[in-house]
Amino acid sequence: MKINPVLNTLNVLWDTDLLFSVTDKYDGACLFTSTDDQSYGKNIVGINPVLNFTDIDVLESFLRENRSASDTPLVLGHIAYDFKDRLEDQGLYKNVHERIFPEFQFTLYEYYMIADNSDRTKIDLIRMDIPRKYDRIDPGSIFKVDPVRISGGKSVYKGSSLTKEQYQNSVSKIRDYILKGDIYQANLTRKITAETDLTPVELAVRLKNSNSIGFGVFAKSEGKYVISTSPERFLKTDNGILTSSPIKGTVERSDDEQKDIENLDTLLNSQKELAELAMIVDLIRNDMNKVCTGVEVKEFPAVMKLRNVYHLYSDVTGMLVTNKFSDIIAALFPGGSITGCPKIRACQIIEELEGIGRGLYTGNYGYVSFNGNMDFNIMIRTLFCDKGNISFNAGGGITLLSDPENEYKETIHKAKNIYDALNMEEIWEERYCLTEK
């Protein structure tokens, strides 16, 4: 199918809450940012799904057929962490999968909206010129949605896939693997589940308001929702330049200004955190060298300032030698910052210790444009919702210098915004290091 985009500009007073409501009404996907820094990209919304692609080779053919000079988004979609099994030899992994969402799905939508944070009085509306057999939305009705209402709803904690003791024991086991020479580090996470009477749109608004978000997602597919408040970019391509921005190193923020400065200074001088970032940056460099020349590391370390934590990160760039989407994914997926290194052995240990599939968590959500440019996040700080049942993960990178108690506390600090947005009751198991018992 050959697609042509038709651009119109609408004069619409908009905010991100309105984009969420439109996305929910028309079974769409919204890639949003709650920061005015345009380096993170614009808000992109696709509504009214026309075609789904669940095979990477079929998608590759579709992208090639519709290649043009336009930077308009062509497809939006996700790659689940568990998709890693399809990229390696059979039997290398244990086939541990979570199948709530498809492991690979990209969608062509009837309409795309590009909303620039620098001008909240207009929206670029792009209609895909597709065969008439597909249902069309009346452009005049797109923004006729109910206003978002923030209720006093609550959520009830149901449990964690790993208890505090199990998580800390797993940290110790990873340290043993490091001492034996199996790996240098591994990323360990646990899944937290709950029930809520908050609506998905309300949850998205609460989470959006909780932090400065660079690579957010609010997506609806067959009644299930993905709400991501990720601060991390997996990869971006722009006119042949590939950039990956791994995050490694975290410290909590403090309301006390002097304590906050001291915490950041501790992070910047932490042997453990700097070594962790250096190892993952080196892994990313090696991955990118499979599809790039001139790979180089930008500022090391750079600091990301969020509401509840500081992160260390670095930008790694290179000149692509291929324009094939599948080649780029095969080289870099899954992101090294959420696996460990060496990557394959770290993934095997993750399967052993976590015991369940990750599904979309630590996978990627993003878009590919007509001209081949693409941008994907890493789905951390991400909530999944299905008929009032919700789940999210929290974790971190484990090295030889990791302290099991501190690593468990780090998962709680990273999840604090989600706990607060869910309006979840105080759970001692989960929040003991944030509040007094």
Contents of the next structure:
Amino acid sequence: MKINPVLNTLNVLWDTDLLFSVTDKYDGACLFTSTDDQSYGKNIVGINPVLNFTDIDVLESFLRENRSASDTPLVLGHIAYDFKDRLEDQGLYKNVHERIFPEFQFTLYEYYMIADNSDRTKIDLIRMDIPRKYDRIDPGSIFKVDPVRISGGKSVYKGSSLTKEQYQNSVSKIRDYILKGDIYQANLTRKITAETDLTPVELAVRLKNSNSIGFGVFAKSEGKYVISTSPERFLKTDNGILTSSPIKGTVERSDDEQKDIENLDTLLNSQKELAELAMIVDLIRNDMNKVCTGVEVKEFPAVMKLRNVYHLYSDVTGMLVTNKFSDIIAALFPGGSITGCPKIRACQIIEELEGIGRGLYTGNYGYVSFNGNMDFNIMIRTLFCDKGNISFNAGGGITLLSDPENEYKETIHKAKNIYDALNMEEIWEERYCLTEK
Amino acid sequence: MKILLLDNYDSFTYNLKSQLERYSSGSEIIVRRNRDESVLDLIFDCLVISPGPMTWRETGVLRELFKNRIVPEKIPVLGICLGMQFIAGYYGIEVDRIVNPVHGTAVEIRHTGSGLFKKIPDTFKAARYNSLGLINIGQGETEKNSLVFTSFEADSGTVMSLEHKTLPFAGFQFHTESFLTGIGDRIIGNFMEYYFEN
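I have the form predicted alone already, so could you send the form predicted together with its partner chain?
Expanding to the full complex; the earlier chain stays at the top.
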């Protein structure tokens, strides 16, 4: 199907909450950023799904057929972490899957909205001239949505895929694997489930307000929701230049200016954090070298300043030798910062110790444009919601220098924003984990 | 020239490939995984053994390739990390857990003046990613079995590189292909010059 985009600029007073409400009403996907920093890009919303692509080769043909100079998004969608199995030799992975969402799904929407944080008075509305046989919506009704209702609802903790003891044992096992020479690092996570009476939009608003967010997602598909507050870019392409920006290393910000500087200083001098970032940078260089020439590490380490944390990261760039989406994904997926290193062995160990699939968690959400440019996040700090059932993962990079007890505490610490947004007491989890066998 | 780059299911193999491309212009570099039996019949002029997980004994068909092709045909070999440990293990040197595992940090290394370190300062920094290494090598011991040790970690004295006494085999424990190893490109250039241009 050949698609032509038709652009109109509308005068609309908007905020991100409005974008969420529109997304919710019209089964859309909203890629949002709550910082004014232009390097994160603009808010992009797709509404009224027309076509779904669940096969990478079918998507590739569709992208090729519609290739043009336009920088308008053509499809929005996700790749679940579990999709890794399809990109590797048979038998390397055990096909552990979690199937709340399709493993691979990209969607062509009838309308795209592009909203720039620097101008809250207008939105670019792009209509795709889809054939009459598809359900279409009236552009005049798009912004006629109810404001976000604040219910003040609560959530109840249901459980964790790994108990405290299991998580700590897994940390010790990873350390043994490192000593044996199997890996240098692995990312271990556990899945936490809850029930909530908060609405998905309300949750999205609460999570959005909890931090400054570079690569957020609020998406609805078949009644199920994805809410991501990711700070991390998996990859973007811009006219033949590929950039990946792995994050490793985090420290809390402080209201006290002196303490804030000290915290950053500690992070910048942490051998553990710098070594973790270095090994992931080498891994990302490797993956990029499969599809690029001139791979370069732009800055090591670079500092990302968010409202409540500092992160260390690096921009790695290269010149693409292919313009195929599937080639780029095959080379880089899944992102090294959420697997460990070497990647294949680390993924095998993750399968063994986590025991369940990760689904969309640590996969990617993003878009591909008519001109082939794309931008994807890494789906961390992400919550999934299906009829009031909530799930999210928390974890961290385990190295030889990791302490099992501290690593477990770190997972609770990292989930704090989500616990708060859910109106769930974090102490419940500690108690649950301490008392259970 | 044809280079076989044997990939031990590693995540740094393509960094090594990119480095080899820069220092062997016009060469064809074939990447194959270590379980791929087709390498046993492949015609090539140089073998590069990638780093990788696990031990030198768990490297698929590499041992068979080494025994049946590499040694009889005297094909030049460059081994990085696990690749070096394979060469050491093959010649009877013990490879096991070392006292100071390091992953993702550049350490100080001293070389003994081998041609492979041409134009490289006596002391340099290079990235280590290893928990295993050569063990039971005595203090000051610079050769064992058929191998000569050509560099050592400054702090621990651990072997950081080796060469075969008579055959064209060289191995490096540190990672030439890491962005943390400033002299990495020079090593690859030296290897190509040493074994293919003399």
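Positions refer to the first chain, counted from 1. Just so it is clear, the model here is predicted, and its values are computed rather than measured. Whichever C-alpha set is largest while still superposing within 1.5 Å between the two forms counts as the rigid core.
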| field | Did Lys180 shift 2 Å or more between the two forms, C-alpha, core superposed | value | no
| field | C-alpha of Asn308 off by 2 Å or more between the two forms on rigid core | value | yes
